[in-house]
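Quick heads-up: it's one chain on its own, the form predicted on its own, in structure tokens.
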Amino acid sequence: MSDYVLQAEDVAIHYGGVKALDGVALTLERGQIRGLIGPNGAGKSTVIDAITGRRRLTRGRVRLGGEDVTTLGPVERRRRGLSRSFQRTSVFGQMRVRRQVELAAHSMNPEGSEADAEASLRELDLLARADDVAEDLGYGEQRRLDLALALVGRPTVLLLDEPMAGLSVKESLDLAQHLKALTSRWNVSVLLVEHDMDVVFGISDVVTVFELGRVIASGEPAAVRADPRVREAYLGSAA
């Protein structure tokens, strides 16, 4: 059995002569957070789409817990423990918080949906708002609700696409701490695409840097931050 909960091997997506991804290799260990950074258009969101089955690969393989899931669609991969969030929240504004998490949980496991929803809401500190309509939540709380929806079914891997987008500094740090706690309490691994460098370098175990559809650096946060290629391509004076 593989030591990795997730492996992307030589993943490529080409559109004619355009190489959106070109030979990307990524791994995730159990309980690990891997941050993905890079300029806009570098391929970060595309690689999440590729891993979750929303984009057809030109070549390459995706393995989940050692199983080759390359030919499986997004729903099948979700049922095998691969969950994701999007840049825009997927919450239903007119629906009560508890109800929408229960519905999401029911789609994964009809018999244990209430307990599953309760656990997800508790983990994201949303039980006190469970009977409120989602549109009455603050934006930071809506982001946490989005994460609670991704947690139903107890996934082994979470792929998060800019979960801190639009949050205040305090809200971003709060959500980052929730993510860090999840890896130990829920034994979940996280692939995190995020523009907030303080968050990425603060909570990631490893950081991978994209440029023009390729990985140009990968390793421990301190080593990546000091890499001249990374400073030139993305971090600049912020490094």
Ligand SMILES: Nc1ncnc2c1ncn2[C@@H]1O[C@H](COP(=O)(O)OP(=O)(O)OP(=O)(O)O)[C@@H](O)[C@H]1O
Contents of the next structure:
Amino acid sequence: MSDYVLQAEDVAIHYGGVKALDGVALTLERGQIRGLIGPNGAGKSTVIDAITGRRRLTRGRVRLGGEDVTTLGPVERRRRGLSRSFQRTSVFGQMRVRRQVELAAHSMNPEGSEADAEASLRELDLLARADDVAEDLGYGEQRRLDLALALVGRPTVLLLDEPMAGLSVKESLDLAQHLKALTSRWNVSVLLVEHDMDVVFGISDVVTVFELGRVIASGEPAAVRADPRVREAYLGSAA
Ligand SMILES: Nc1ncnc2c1ncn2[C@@H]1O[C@H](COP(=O)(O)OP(=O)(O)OP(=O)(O)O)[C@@H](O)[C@H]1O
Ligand SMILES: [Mg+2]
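To test you: the structure above is the form predicted on its own. What is the structure of the form predicted together with this ligand?
Zooming out: every chain and molecule, the one shown earlier first.
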């Protein structure tokens, strides 16, 4: 049971009459990548907010490494190893790359924060750009910096909201390679919200599909891709 590093159980978030999430279950095993797809407004960003504690649940619970963290706030969950990136980049344009990763690392743990930042930058191939200000980086490098910031403090779980958005095919593949390497080298588990089907089906161990706040399919990539309900949901949304 607690082979799972993350478990979301029966998670619901209702905004008045809008059921942004309605009875969602998700798990992550150690080192696993779970792709999460679904049409616009399906609840993908909301489930990340729910799991990180940024949104109060209407119903359900969240467990991290077996521990029930449902009543804990986002900072406490981050300290317990639950990290995320946002749909929009959270990079500070004017600040040097190394400085902002070090600040992030320091806020997690002042001790060893320089080494922590260094390891994170190295993992994302950003050491060569460490002394540049972030806004001088290419967009692909900025998205890697987002990931480097999420990696400080050695999280066990990464929740990524469209980390490839706006990247070229080549840059997306490069980022996908980094993610794959992370799961094996750092033993991180990843929930990857992503619109690019080739990326999702290419690197995910398992895939979950949302529609209107519910899970309509979940399992191995090939089975999910072949699921008639998935095809219907996507044809319906005419992406
Ligand atoms: N603060 C809010 N108040 C009311 N409704 C909200 C709020 N936040 C989100 N919603 C609704 O919740 C639903 C899920 O939104 P969410 O942003 O999670 O979708 P998504 O799957 O991430 O979409 P996208 O692919 O466009 O990023 C939508 O119907 C949205 O309008
Ligand atoms: Mg979203």
